[in-house]
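As a starting point, one isolated chain is supplied in structure tokens, in the form predicted alone.
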Amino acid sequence: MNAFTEKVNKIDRRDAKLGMAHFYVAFIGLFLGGMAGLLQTLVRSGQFTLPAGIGYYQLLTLHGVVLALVMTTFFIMGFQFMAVSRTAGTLTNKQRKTAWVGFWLMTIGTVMAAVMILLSEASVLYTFYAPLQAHALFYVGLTLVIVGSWTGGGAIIMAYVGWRKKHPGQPSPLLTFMALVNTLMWIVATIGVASTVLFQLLPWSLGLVERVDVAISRTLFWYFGHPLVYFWLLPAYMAWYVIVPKIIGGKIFSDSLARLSFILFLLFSIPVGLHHQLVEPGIDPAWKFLQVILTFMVIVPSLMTAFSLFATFETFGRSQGATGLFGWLKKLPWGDARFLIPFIGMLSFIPGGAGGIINASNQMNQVVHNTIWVTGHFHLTVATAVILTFFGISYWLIPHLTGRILTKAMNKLAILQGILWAIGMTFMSGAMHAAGLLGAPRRSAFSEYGGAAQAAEWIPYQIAQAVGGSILFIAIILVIYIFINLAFFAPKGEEEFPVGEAANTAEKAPMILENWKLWLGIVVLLIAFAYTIPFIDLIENAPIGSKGYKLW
């Protein structure tokens, strides 16, 4: 955390500029989306009325699109570029130019979509479910974000291919391998949402066609919507597997296990979208059941990750002389924000993952499906496990890129920020889960429901959500302050980009894990198996379709 005496392996300044450009957009998005989220919780509490001209669903759309789609995508692309630059070598001019083209396409698309939301032309929520109809420029903007991410992904693929050509027969650097897997998964997954936007929603919003097939558009969205969760999660896993071991002074438990878990995510995260549609008509229950089974397969690499992480922690603790069953816990660097913040994220993923198992279980899904329980679930997974890990990454990566250091004062403030986030999310997400079990709906602006007796049970939980949301917004202000400090004002120096080494250096990752024809071939087969017949059924039995609605 202080200036290193030895030479730090620095990322090239040209690559650093590319990374920082992505992070500036990501943290602006964090502030705007966080503000929208705070206002939502205040409205739901029944204690606050929005000023005239601002709609609740307008805020809900801004919150979802800017945080779940924009902030995450910009941060992930920036982090993956830096991981590749650090481990596979500085990007070539061609790779860097390709990445910059992707950045500007994503930025232009983001501005277009955000302007349409702010003009109240696109209050269709982050799922932009038909038959709610947004302005055509909203769909064009989201398309540009996706195309930009493909372009940036192309730069990562080029860097990987270039490294493999220079090092034939050798396994690629672990962080580069992980970035490639996440990029491939993202490209395959976004084909679904790009298809529904380009061929259904855009022509429909332009008036070229009168009606849209709602079931097909939702199915294509969730083909993308579930792997989107893993697109968020895998960069956090990259930090957990490779970076956190170095920060604590330990070793990666197993390089091969880490690679295998990522391959399993690639295989099983995409053909499972129907578990988001368990109550949706028009899809045969047998195919829903099949995808529920495939969903449960994704639990395997998650458990592999949990095992690997805690094996790393215990091995390190025992190497420091720890005894007893949990003595190793005392040896971990609890005063280092670079470790503590991601660790809080890891712990939150335990109840978050358990909630995901409930959501994917056919019978239990019937109880919680359209309730605020689901909102509580993804605030534990994405808004805690993933985002806290991203903050933990920022606390060393931003100063590394700007030639500054994380001072003791900023480290303490970062720890305070993480603790505040954990407290705020415990209030907010806990209240959402509890209210959901009592039947409180999600995607709803109402608090009292006309004085209904059942709704009276929900109001205390909605007030608790507002309390949690307020604490979370204070944490967002803190993290923005820390980001600005690390980017512009912290003392000059050299902050480490920590990359862990495998515990067993003799262990060589099997080259079959880098046989992309094999793995992508299996991905295509699984997708074809899971989706072909349901899609044929949806097309053959298609209803007349729906006209567009604007209900705001």
Given for the second form:
Amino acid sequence: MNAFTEKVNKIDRRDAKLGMAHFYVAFIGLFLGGMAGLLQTLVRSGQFTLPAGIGYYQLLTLHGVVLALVMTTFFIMGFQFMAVSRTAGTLTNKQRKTAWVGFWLMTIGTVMAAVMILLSEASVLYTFYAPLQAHALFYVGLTLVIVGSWTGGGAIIMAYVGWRKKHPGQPSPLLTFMALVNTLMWIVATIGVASTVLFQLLPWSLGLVERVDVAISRTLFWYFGHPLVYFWLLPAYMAWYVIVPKIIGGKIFSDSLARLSFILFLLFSIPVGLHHQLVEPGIDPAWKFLQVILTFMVIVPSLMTAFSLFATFETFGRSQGATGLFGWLKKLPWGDARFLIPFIGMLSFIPGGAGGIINASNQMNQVVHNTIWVTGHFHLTVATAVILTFFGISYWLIPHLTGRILTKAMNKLAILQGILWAIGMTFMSGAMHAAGLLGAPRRSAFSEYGGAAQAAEWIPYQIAQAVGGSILFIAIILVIYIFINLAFFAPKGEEEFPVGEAANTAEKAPMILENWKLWLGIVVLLIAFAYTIPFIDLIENAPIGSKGYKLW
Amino acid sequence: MAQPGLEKRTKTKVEDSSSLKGTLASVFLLGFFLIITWVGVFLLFLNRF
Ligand code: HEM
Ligand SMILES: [Cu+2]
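How about the form predicted in complex with protoporphyrin IX containing FE (HEM), since we already have the form predicted alone?
Every chain and every other molecule in the complex is listed next, the one we just looked at coming first.
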């Protein structure tokens, strides 16, 4: 690429500021949440007790909320704004202002929720299941985070609509298309969690109503909770499909295939929340099974993604003269952190996905339900596949936004960080999977369970988790160090925002993929099909409901 | 300008550069991994429930 296009492809300074604001919050959250994670593994090893009256479940709530809800959402919103600004053009003033309003709403909400957790008024874990009852301000804070993300989502929709108006009959730029799909999915999904918070939990925590229907609130939570994991994953897929091919010097295997897989994720990631409630009473097993089938549909776009990535790598390797069955592997740029870190993420998604299929397999869920296996599973998916990809993105995006460069030394440090993460997570997540199969519960501080023989079997695995957690924490310190370097100290220069091109540029993506009336219509139909009767059942057979409990 | 003779340098014959057999092998390996792990836990399930 010549110097001229390089200049043109630089994100506008005002948009860059917006992106950086999101990333500051995300990385502060990463540090706080990572520290909590380390302490959790130490407590669970049995060798350490928390000082100063800090509660284990308080810490675990902080960890889950700050990492899974806050850090991810801020990073994703920031990344999607930057992806849209880069590929669909600089945001208009109105769009940027809307995005800033969203940012501040989310930030105020985050501070409110975090303060309530720190004051020990909200140790309800990041799923905030009733009948555990938090302080009302915790729910208000979460509501603001969601409303803020809708506002930001509005800015993305406006940018997309603006682009389409200016380019009639043309498919939107791939990254913009993908950011839009994720935004639409997020808005449809968060309606569930917003409903339970606004109509059930908030009035109940304020004392306006005495009792809450637990089954309905959990069902509304998981209507949101499963698409939440795809909200994390799709931005990583944006990097895998579009950015990584450019970094290695190759091409996107197929633009249309990438779009189709995103549409399939939009369709099948929402009407499946009951797979988190497979062992719960009050829901007809037939409807659970229907949602299990819909869950398995998500395997289709996942395998499409795997195929497409392998094909991108192999095509590139062969274009460089690779031969044999796996010779192309040798041609990949292993020394480039922008490639290696997301690649480790891709690899970890293989056992992550395998575990997910097991979790969702109806009766088989009993083997793993509520065991620490589940925690091991999502530390592979979100806390490795997704987050390593986010780190890999940061290593070029932060310097791109701050007008600096990733130096050779920082690149090396970043590679060390990725390798430490892989090692630490192999210990921690591996031990969690194993202990879970032996029955060890998740969400549990250290206990010998009255000297039970079975519980004694778990302890060596808990020590292995603490070893892994300590290695992971070192990796987190490295990430923070690199982030600060890239944001404030790295040498001035121009770091590229890589955007891949399709292998076949003549192939124009079918316009039907941008027909949102059609796709959102199918989304609504699928949701109505999967959830109407279960909700009618839950409402018709509702018990008197539960009072609130504060068990901490 | 190309020098005479340069273009005649023979390249050892390479296999079809558009082959995706490595991709095919990879997705098969991935599929086997999914099946093996699933069957492993399924056997635990049969033993326990
Ligand atoms: C330093 C790295 C990390 C360590 C050492 C760590 C450790 C842990 C441990 C030990 C637990 C389970 C405790 C229990 O069930 O009693 C846990 C739970 C959890 N972690 Fe992490 N984790 C790390 C990074 C992350 C990241 C990056 C994310 C998300 C992006 C994440 C998300 C979660 C969530 C959502 C839970 C579940 C909380 C709950 O059950 O309410 N963790 N973590
Ligand atoms: Cu799920």
